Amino acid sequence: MQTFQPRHFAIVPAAGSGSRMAASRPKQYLPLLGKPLIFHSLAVLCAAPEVDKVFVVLSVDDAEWRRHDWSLLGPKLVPLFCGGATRADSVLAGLRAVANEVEPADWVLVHDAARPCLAPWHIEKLIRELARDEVGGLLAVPVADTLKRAGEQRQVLATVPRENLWQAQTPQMFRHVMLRRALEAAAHVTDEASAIEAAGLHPRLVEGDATNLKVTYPLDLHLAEWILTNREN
């Protein structure tokens, strides 16, 4: 008798604006070493050959897209014109929109398009740790620095321990029918372990590395270039 072997799918939503950029066009499609934004981080998850499609999950009214050239990425990319107003919203839609190829019980690994600098090792390593884990997990990293709570004019007014507390990163991976029915439980969470977390599951961390980053103001795009640069040589 044959087993199942679930398969790896990725959805990327992208139907956000980026406004903490302060650019004149959504942040994802910003240019990066001659090529969108998110151009660096979908070649990574296309050329991964754990991941058989990567969904990337679009504003209905998206434009952008279509001014680009995704060829070079192959035919696992595919667009989804479907995005909603939030990250959460975006990534429910994407799920319900690949539902009739996607196995319940197939691993959904969802990417920030705004993490340029995923490496090929990120996908494996978080693959390979979570392959048996009944819930699913994310990429993540120890906090290293000290924590301070502000008050409203940005006074301290606490340091926090760091002890345990780690920054959370993408990708993230859970079931296709688990993550669903989390994000249709909890829509206003702002990554998708904090859903699963809310529905009484324990996600478990992978720890990943510091250039894996998220850009999220101006100064993060030259220290994504640097590293991208850096890595290719």
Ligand SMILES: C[C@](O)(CO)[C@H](O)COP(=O)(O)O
Contents of the next structure:
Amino acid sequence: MQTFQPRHFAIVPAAGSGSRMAASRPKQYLPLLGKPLIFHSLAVLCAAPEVDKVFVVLSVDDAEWRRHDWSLLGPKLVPLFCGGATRADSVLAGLRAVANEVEPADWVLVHDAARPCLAPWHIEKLIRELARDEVGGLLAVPVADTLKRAGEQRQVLATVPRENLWQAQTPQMFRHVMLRRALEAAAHVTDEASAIEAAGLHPRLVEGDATNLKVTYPLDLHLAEWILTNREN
Ligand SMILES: Nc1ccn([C@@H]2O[C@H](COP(=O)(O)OP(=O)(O)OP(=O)(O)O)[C@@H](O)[C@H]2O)c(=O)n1
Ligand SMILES: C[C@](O)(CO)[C@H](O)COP(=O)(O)O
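Given the form predicted alone above, I would also like to look at the protein as it appears in the form predicted in complex with this ligand.
Starting with the chain above, the whole complex follows.
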């Protein structure tokens, strides 16, 4: 009797407008080392031997995707024009769109288009550490700074102990059916793990590093360029 071997699929939500970046176009298409920002993480995901396919969730009226040449990334890359109003809506739309080719127990790695400095070791470590996990989990980094809770006038109300606090990153890796059901039931979540938590489960934290930053504000684009230029592995 053959045992089921789960495959790994990537879903990359890329239907945001990048309002905090305040640029002339959505941040996933801003130039970064001569390529659209999104190209960098797509290249790493497409090159990962563990990943079968990479689905990119674009907004329904995305006019820019077709203006770029993605052929270097090979046949694993599949654009889906089904993004929603929020990140969670886009991920859920992607999960629904691929339901005919992804088994319920296959793993899905959700990775922000806005995190261009994803490295091969991030993917390898996540998949290795979660291979036998019942629930799944996410890359994250322990909080390094002292944390303050602020009041209405921006006065410090308290210092929040940082012990056991982590910053969530992506990829976040869960079983297709579990994630789909969790997102269908969850309201207003900013990441997949929150939806899984709302279902009463406990995603595992896999330690990544600060290089996997999210490009949110203009300065982040410069940091990302520096990281990609100076990376050794
Ligand atoms: N309706 C949305 C909103 C966001 N995203 C994606 O989710 C990722 C992380 O979101 P964020 O950094 O918040 O991106 P934006 O929503 O584009 O940025 P902002 O919040 O500044 O508008 C990005 O890759 C973004 O394209 C998405 O697919 N669909
Ligand atoms: C999923 C995420 O990248 C984890 O840090 C993040 O929550 C998504 O972006 P947002 O700015 O919080 O919407």
